[in-house]
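We begin with a single chain expressed as structure tokens, specifically the form predicted on its own.
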Amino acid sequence: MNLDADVLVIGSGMAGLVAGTVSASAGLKTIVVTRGQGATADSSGALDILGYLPEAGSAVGSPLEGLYAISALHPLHPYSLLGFEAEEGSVNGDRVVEQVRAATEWFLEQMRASSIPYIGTLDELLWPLTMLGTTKPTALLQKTMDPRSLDEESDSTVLFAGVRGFPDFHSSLAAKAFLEARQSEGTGPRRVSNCTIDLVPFGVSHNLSAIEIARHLDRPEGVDALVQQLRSSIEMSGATHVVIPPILGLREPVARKDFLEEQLGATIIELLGFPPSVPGVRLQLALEDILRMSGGTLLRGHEVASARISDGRVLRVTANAPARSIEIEASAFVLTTGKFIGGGISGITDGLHETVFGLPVFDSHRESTEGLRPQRLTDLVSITSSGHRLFGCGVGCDETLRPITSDGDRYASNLFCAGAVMAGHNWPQEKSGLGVALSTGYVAGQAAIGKVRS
């Protein structure tokens, strides 16, 4: 079986539906390939633009601070790609910046009209609250997160509720971590309590998902129960804000966040999960559906095994499924298959290899890791402000996010890469991983369309 496409997308996360949505709104023939779900279902939720520099200990000012400090530190970053002027030899700090404003206005735009709208800008980061009862800084966040009200609202009182059941949140513990943190910085609530509630999720009140319960609330009777279970503690504590685990349902949170704060007359923050999250898994199924609704074609269940290349271009891939192989031909391909999540990006005891076109891997200082073993690119502590180099690593491409061999050539000319894939950022230790899947899976879409109609 043979299908043919203007462009091709390996790979459906963030950066593989950013750029197949772009191209097919051009009205190209555009089909996004996937063996799997894409790994933005197992992200938070949250999209980060920058929260750290790369080895910084400290959050930076916003998100705009940032890329320009990225820009002028860091010129083989996924973010400098995107200013590097080749006559000049340099990155142009405000070109970054504007391609990033444009993917992240483009982003927003396409979430206002869908059923998870998103707050925030590059000029400030958000703090929202995590399942520990702390802060994390990010860029971009689902409106049912927005934490701001607790900093406008200093005379408030503040109920942790927790579900009984569902170990991974203690609503006592994060209660407290957040009111000694308050404390510490001579700020609001002027109360914190926690209670537990009982939700019984298709009849099982043990061992509950975060996904177990958003699908029982996305039923009227399962969020009636949620009313019913939140008034008396409510009542009890005399609570403006209400903070809970992200669990307001998969399709619809924003509604039943609306409903909840109707009937209970209190503001009702969802936490920050941890990954995979409810909120990731909403993220992961709009963008698909924005890409359904912009007219691409989405491929789930084919691995992309082999390509065919001929004087300097892709021609065709073929995918694998359980029962058959195709063949794809496109005029321009995508690569946007993440990397150890996404199965992009390989390790085995003679170093890193990229999975689908054999690229060469290298690390953020666009040295090849040819024959490291993936241990030697760890540190031996865990958790480390500076980030494992491991994380950094990735296909080098140049400015037009064209992937690059081992001798700096430009492996096929229609051939671009966006998100996770890329080398040049460690995206755990500066907080930027789904923000680099945005802006460069933005970019990439628009150089497919360049590379078609040329």
Ligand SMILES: Cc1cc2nc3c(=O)[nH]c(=O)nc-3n(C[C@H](O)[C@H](O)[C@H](O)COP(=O)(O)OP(=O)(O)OC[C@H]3O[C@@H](n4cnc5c(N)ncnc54)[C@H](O)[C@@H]3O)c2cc1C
Second form
Amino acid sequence: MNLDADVLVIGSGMAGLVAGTVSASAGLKTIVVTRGQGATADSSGALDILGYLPEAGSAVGSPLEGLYAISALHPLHPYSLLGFEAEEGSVNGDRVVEQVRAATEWFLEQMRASSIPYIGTLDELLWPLTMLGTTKPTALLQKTMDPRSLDEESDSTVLFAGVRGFPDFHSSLAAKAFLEARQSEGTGPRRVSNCTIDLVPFGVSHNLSAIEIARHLDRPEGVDALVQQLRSSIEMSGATHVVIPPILGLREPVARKDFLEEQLGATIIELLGFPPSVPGVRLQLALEDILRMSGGTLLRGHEVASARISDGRVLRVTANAPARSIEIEASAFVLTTGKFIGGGISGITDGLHETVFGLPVFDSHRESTEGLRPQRLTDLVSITSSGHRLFGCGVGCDETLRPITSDGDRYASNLFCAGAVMAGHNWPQEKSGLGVALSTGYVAGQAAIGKVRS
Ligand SMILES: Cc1cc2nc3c(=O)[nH]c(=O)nc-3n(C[C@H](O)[C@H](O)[C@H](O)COP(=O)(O)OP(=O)(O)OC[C@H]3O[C@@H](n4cnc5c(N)ncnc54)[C@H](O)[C@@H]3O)c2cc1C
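Output block for the form predicted together with the ligand, input the form predicted on its own:
Now the complete complex, all chains and molecules, led by this one.
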């Protein structure tokens, strides 16, 4: 079987779905081919743009400030590529900010019409609470996680509510960590307490996952049970705010939050969680919806295994599913296969490999990683402020987001690249993962449109 498209996007995480939606919205025949979900669905759903500069221990003042600093200090960072001016031979920080702002505003607009509206801007960091009771810097947040009322109201009483049988969240430990952090800063709340509620989704009361609880809360009877369970704890503690794991349904979390607040008279805030992550799945589903609504096609369960290249152009790729193999031709291709979790980069004993085109893999400084065992790119200490070099590794791209060969030449004139598969951003250390995927996906989608129309 053969398919053809104007633009073929490989991978359906944040980068691929954004690139595909941009292309389909411009009226081009767009296919996003994917073997399944990647890191986007596993993420906390908080869209980090830039929290820390590479190798720096303290957070930036704002994402905007961070973008200007990256542009000045790290010309090979994916953000910097978006503002690289070939004639000047330098990165224009204003251009970087302009491109990231355009992508961010586009994303906020798309999400406003979805069931998971986001809040936030480039002008300030948000500090949502995690399930450990700590905070982390981010830029854009699902509305159900907005922590700002906790800072605005110092006279608050905060109730941490866990769910019996859900082992990922210990409400008493989180409450303790939160209180200690607030006391050391000399800020509110007035009082913190914790409780454990019984929800028993689908008759199960042990080893629950956040996804199971969220599915239960997608049903009206699940939410009614949650209201009843929380009511007595709120009355006993006098809570003005209730913080809960991210479980308020996969599809309509804002409606659930509004209903709970109306019934209980307290502000409800979801925490950032761990995989399997309900907000990550919500984001994945919302992005898939906007691709379909824009006219794009999502072809799931197909792994792109090889490509046919001729005269410096990608002609077609072969995608394999368990029971068939298909050839897909296109005028422009966008590679968004992610890193180790997505599957775009694999690490085996003889080194790191890009899995579709066999592109060379570089580190953040554009040094070749050829022949290096992945262990050589990690630190003995698992958590370090400079991060592990391994996470900065990926495909090297020029300023048009076209992948380069080990000689620094363009690999193909109609192949673009976006997201975690790109070298040059150490996302766990910088807190830049979904922001890089969004911004480069947005620009790569436009570049693919330009290529098809040229
Ligand atoms: C546990 C965890 C928590 C995170 N938390 C955050 C966070 O809080 N904030 C944040 O900003 N970032 C976070 N990140 C990072 C962020 O999720 C990633 O940087 C981002 O999602 C990358 O998006 P992507 O589209 O580039 O790749 P992915 O989302 O990984 O998508 C890659 C896609 O390519 C597909 N694919 C791969 N190979 C092939 C092939 N050969 N053929 C067809 N399809 C293929 C995969 O199936 C997948 O669909 C987190 C990551 C993890 C793992």
